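Here's a solo chain for you in structure tokens, the form predicted alone.
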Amino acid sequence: MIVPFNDLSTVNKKINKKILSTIKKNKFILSNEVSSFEKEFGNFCNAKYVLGCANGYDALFLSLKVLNLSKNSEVIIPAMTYAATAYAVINAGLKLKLVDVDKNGLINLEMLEKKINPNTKVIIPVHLYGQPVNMKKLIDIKKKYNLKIIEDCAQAHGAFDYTTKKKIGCIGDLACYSFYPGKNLGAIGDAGAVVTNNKNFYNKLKGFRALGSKIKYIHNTFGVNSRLDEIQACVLRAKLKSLNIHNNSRKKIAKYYKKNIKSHKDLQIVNTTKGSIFHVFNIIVKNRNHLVNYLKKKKIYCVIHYPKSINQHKFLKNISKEKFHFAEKLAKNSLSIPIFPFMKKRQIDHVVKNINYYFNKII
């Protein structure tokens, strides 16, 4: 039996007709599909404004640029996240500051407050693995120090923050989404969006994503070429309709894993926060490569999120000489096991059976 880490083929078959219909309209850039998706995703997020863009990195970069910060401004991000979060800060010409994560892989809010200084202007909390950061505490910190919050929601489409009783997205000043194919809401290529309740930010972003042009061929402001295309938008519209159902499926699989994967001194299941939509299901193991190779022989395919913490990447090592204990532990020992909406019961049981066998018979 083969258990892939993710399976996108079933979803893609359902939207072929929608893609062909969009192509026949002969409109490919910033037309009705994009505007309709922006409205529908705004309703999903309970947000006033959504701006589609080319990818999740661009969403972060554009959100930082719209704040119009001075070059000595510092932006704090967690030390465990995808590199795009860090590169968006650097490429926006701002100073990157790292904070370690907690046992869940989320930005450590107690350590965060100790890193704030007069140059700190922005915090980017990453809702890693699909689990929400404690936004109530973070909003309190924002107000105390007069900061901006840009939420990195690349893995958290539909997650719910019980501390504020709000769906993730727009609890801060801006929220950024990736619709990379493997996301809970994924396109069939790169795609992204910025979500906000701030009309001023939204109006600026409309020009920023199109080379500084709100009116065709008239370029008045800063800009990049970062437009969500019609085909990706039509795919996202189709898949958005099933997102809650698919997220609930992930939750059920996660619950089953937690109940049936037996405890072991060399195995730890990441204790996800309430409201997670389980973009990944993460475990921490001592000898990761050995387990990966064993599961591969059983045709169970896993992914590492992520093999390096931000401070361990070659280009980013000079940012900080600090050690980030939990971020580096996750980089060394964490493993994401298969979880996707269309997993069959026998596939789920195959994963559980072999993980249990490995820890109780192999090592």
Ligand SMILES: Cc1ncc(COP(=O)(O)O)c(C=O)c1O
The other form holds:
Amino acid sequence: MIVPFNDLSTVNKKINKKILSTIKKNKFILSNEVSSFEKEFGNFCNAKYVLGCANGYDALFLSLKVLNLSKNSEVIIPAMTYAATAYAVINAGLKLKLVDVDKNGLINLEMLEKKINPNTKVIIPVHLYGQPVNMKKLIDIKKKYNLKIIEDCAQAHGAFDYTTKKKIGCIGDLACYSFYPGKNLGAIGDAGAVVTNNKNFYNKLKGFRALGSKIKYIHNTFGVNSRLDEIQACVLRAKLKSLNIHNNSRKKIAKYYKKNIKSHKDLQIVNTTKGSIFHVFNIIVKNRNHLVNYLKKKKIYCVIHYPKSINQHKFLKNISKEKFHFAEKLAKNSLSIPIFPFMKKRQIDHVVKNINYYFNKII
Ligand SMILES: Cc1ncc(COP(=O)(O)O)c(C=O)c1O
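Requested next: the structure of the form predicted together with the named molecule (the form predicted alone having been shown above).
What follows is the whole complex; the chain from before opens it.
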């Protein structure tokens, strides 16, 4: 039996029909499908404004640009995230500061407070692996130091933060989404969005995504070309309808894994924060390569999120000479095992059985 890491074959007959009818409309960029998706995704996030753009990286970059910060402003991000979070800060011409993560891979809020200085202007919490950051504590820090919060929600479409009793979406000033195909809400190519309740930000962002132009061929402000296309939007609209069902299916699988993967001194489950929608289900293991190879032989395919912490990337090495204990531990020892909506029961059992066998009979 094969257990792939993910299953992207969710574009079914119904969606194919919608794609065809969108093509027939002969409108391909920023038209009705995009504006309808923006409205519907805003409802899903309980936020007033959504701006579709080309990808999650652009959503972060444009959100930083809309804050109009001076050059020496510092932006704090967690040391374990996808590189896009860091690149957005650097490419926006701002100073990148890193904070270690906790045992679940989320920004360590106690350590964060110690890093804040008068130049600190923004915090980017990353709701990593589908887990919500403790937003209540973070909003308290924001208020205390008068900071802006840009949430990186690229892995957390629909996660619920029990500390504020709000769905992740726009608890901070701006929230950024990726709809990369493998995400919980994935397009059939690149796509992203910025979500905000701030009308002023939204109005500026409309120009920012279209080379500074809100009226065709009239270019008045800063801008990049980061438009969302109609086909991606029509696919996202269709898939948004099933997002809660898909997230629930992931939650059920995660619950089953937690119940049935037997505890062992060399195995630790990472994604344990309440409200997670399990974009990833990962474990920390002592000898990762050995387990990966064993599972591969059993046709179970895993991925590493991520093999390097932000400070370990060659391009980002000069950012900090500090050690980031937990981020580096995740980079060295964490392994994401298969989890995707409607994974078959026998596939889930195959994973459980082989992990249990590995820890009890092989090592
Ligand atoms: C945490 C995080 N931030 C940002 C991004 C960037 O999104 P995109 O690949 O759509 O640019 C991703 C995508 O993998 C991500 O996981």
